[in-house]
Each structure stands twice: as structure tokens, then as C-alpha cells.
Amino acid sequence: MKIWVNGGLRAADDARVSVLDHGLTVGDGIFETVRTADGSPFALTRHLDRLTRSALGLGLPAPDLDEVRRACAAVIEANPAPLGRLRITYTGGISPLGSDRGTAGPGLVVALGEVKRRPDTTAVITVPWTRNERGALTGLKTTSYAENVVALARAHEHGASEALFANTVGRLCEGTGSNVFVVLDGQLHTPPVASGCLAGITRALAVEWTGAHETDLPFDVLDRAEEIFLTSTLRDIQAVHRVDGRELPGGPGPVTAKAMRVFDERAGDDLDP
């Protein structure tokens, strides 16, 4: 494996960042995950636009997107994979031991790992912890991810691949690394970004391509939704067949199946929509 670290490709054994990097010591960093297929990244422009928004929201300098594109191209070429997870990490760089950010400038790491295609359906759980829709990091894709690690571990303990959060006022928000859609009376809905969810790239494309409504939803909508699906970079659109102890009809329902078909067709027609 070859990894881009602060200006060039390095072998995995030699790909190192400082132990004083603020991304390591306090989670002061942002990231993007991009799906690659046979050497081609999907929706890279949208991901880089969000990387910039997250950087500015965190008070980091805007990344040099030309450099990021060069790094992505070099890493993809050096690590051939039929289906890959391209990870772009941009940190506060070398800094003091504390919350104050240093002056050395940001760090950039780009890596790629091979992945397998996800199943068409999955199980999810709900968790008692909440997303803060008014927090300083709301809407930013930061490396401060320990909350998601804890929730995802809970999901795995219960035979699920994802954990879903409400926000602080009891409205449906998002998963640890996904957005959630529900079908009510045959209509497709997803929480608005005001709920505190991340403005997912796949979420945005699914809304655009399926006509889904952005709707403020109570958390218990999961108890009565006719169909539920998740969206994310590596899931694309993935149907949910179980929420906690509630079983949904086997296989993707008709609305979900149509959304999956439309997404696959549109994504196949344009790799950078």
C-alpha cells in the first residue's frame, strides 16, 4: 500500500505523521471518504467542496484542492482496487499539547483500502445518545469520531451494521456514518440538515434524483415507517430489514428498490455529478 503524507507518496510502513499532530492529540481535523471503482473516484468534486466547507467551519485554512486532487490521483494509481475507500484526512498539523492550534500549517494524508460491495439490506439499532444539532461541529465532517465508535460498537453487539441517533429535541437525525430515509404513505422523506445531520453527498444525490422530501420527523417514525433505507458513500442506497426488534418486509420495498435502481443508473451515467 502507498499512502500520500504531506506532499508525497510513501510506503505504508514509512507513512508517518508527528505524534504532536493536532488531529491525533485532540481530534482537530476533517476528512472525506470517496468511493472508487476500477480507478475512478465518484462525486469527487462534491466531496472536495464539503472538505473545504468543513475546513472553514473548523477554522482551518482552506485546503489546496489542486494538491488534494493530485494526491488522490497518485494514491488511486498506486493502489489498484476494483472497489475502494479513498480516505482524505486534513488536520490542524503539528501543535502544542492542548487545544491551541500551532502555526506549522495543516497536514494532508490520503489513503485507499479495498472494500467489498455491501449487502442489499441491513439491520440497524437506535441508541440512547443524541446528536447536538446546535454544536460547534454540527454539519462538519470532523475526525472527532469517538462518539460514533461507541455507537457502532453497540450496533455490532446487537447484530446490526449501523446505529441511528435522535437529536437533542427527539427528532430523527442520522446514523454514525450514514443518512436515513423513511417511506410514509408511499412518500420518501429524510431529516433536514437543520436536524443536525451531516449533509451527506449520497443523501444529496438521493434527494435530487428521487424527489425525496426533507421533513422534520419524530424519532419514533422508525416504529411505523413502511420502508427505511440508509445512504452513504460506501452503502450508496441500502435497505433496512430490521430496526431494533422490528422486522420490515424482506428485501428492499418497492420505493427503496426504485431509489436504488435510479441511483445506480444516474451514478453510472456521471462519475462526478
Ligand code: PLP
Second form
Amino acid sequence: MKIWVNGGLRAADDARVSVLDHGLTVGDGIFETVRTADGSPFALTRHLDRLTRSALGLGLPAPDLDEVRRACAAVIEANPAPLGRLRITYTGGISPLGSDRGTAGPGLVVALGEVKRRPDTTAVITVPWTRNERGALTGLKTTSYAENVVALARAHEHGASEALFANTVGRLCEGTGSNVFVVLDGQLHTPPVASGCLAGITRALAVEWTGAHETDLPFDVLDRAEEIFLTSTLRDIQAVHRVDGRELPGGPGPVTAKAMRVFDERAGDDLDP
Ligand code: PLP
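Please supply the coordinates for the form predicted in complex with this ligand, as a counterpart to the form predicted alone shown previously.
Every chain and every other molecule in the complex is listed next, the one we just looked at coming first.
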């Protein structure tokens, strides 16, 4: 396994970042997860756009996207795999303890991991903790994921694979690592980005390709939605068969199954000409 660390490829055992990297000490960093198939990254341009938006939102210098592309290509070439997940991490860089920001320029790490096959349907839970729709970090894909780790652990304790959050005003928001869609009266809806959710790339493609409505929804819509599904880079579209104690009928319902079909057909298109 070869990993790109600050300018070059290293064997995984020699890949090091400083213990004083601001990303480690205070979580001052951002990331992207990009899936790859047969050496091609999926929707890389959209991911790099979001990486830049997250960097600027956090006050980090805009990443050099030519360098990030070069790093991704080098890592993919050095670690051939039919399916993979690229992890691009960009941090505040090394900084003396107590300083506001890295002083030696930002850090860039690109690694490739394995992709586990996900089942078509999954169970989810709701959690009592909220997403802040008006925070300084809202909508940025930062490495500060500890809250998601806690919520996901709660989901696993309940035999579920994802935990769903409301925002601070009780509206449906997102999962720890996914966006959420619901079917109401046969119509597909997903919360707007103003709910505080991440502007997921799979979410955007699903909205584009299915015509789903972006709708401000109460959290308890989960108690009555006819169908629910999740979207994310590593799930694509995954149907929900149980939310808390409530079983949803069958496998993927008709609207979800159609969205999955459309996604499978269109996701083969070259999104990065
Ligand atoms: N919401 C959160 C909090 C996420 O971490 C992710 C992905 O990691 C998503 C939504 C889904 O985004 P994408 O479809 O770009 O993977």
C-alpha cells in the first residue's frame, strides 16, 4: 500500500504526518472520499470543487487542484484495485501548540482503501443530538467527525448502519455520513442544504436524475414516510427497511427501486470529461 504524503508516495509504514499537525491537534482539516472503479475516480471534479469550498470555508488556502489530481492518479496507479475509496485529507499543517493555524503550509494526504459491498437495504435509527444549521462549519466537510462517530456507534448498538439527525429547529437533516430521501404520497423529497446537511454529491446527482423535491421536512416525517433511502459516495442509493422500531414494507419500495435503477444507469456516464 502506497500513500501520498506531502509531495510524494510513501510505503504505508513510512507515511508520517507531524504530531503537531493542526488537523490532528484541533481537527483543523477537511476531506473527501471518492470512489474508484477500474482506476477511474467517480465525479472527481465535483469532489475537488467541494474540497475547495470546504478549505475556503475553514480559512485554509485553496488546495492546488493540479497537485491533488496528480496525487490521486499516483495513488490509484500504485495501488491497482477493481474498486476503491480514495481518501483526500487536507489539513492546517504543522503549527506550534497554541497557535491559530499551521505555519508550514497545509498538509495533503491521499490514500486508497477498500470498498465493502453494502446490502441493498439497511436499518437506521434516529438520535437525540442535533445538527447545527447555522454553525461556522455547517456544510463543510471537515475532519471533525467525532460527533458522527458517537452517533454511528449508537446505531451499531441498535443493529442499524446509520443514525439520522434533526437540526436545531426539529427539521429532518442527514445521517452521520449520508443524506436522506423520503417518499410522501408517492413523491420523492430530500431536505434542502439550508437544513444544515452536507451538500452530498450523490444527493445532488439523485436530485438531478430523479427530479426529487428539496423540501423542508419535520423530523417526524420518518414516522410516516412510505419509503426512505440514504445516499452517499460509498452507498450510492441504499433503501431503509427499518427506522427505529418501524418496519418499512418489503425491500426497496417502487420509488426507491426506480431511483436505484436510474442511478445505476447514469452513474456509468463519464462525469469528468
Ligand atoms: N452527509 C455527511 C455528514 C457525510 O459525511 C457524507 C459523506 O461522507 C454525506 C452526507 C454524503 O455525501 P456524498 O454523497 O458526497 O458522499
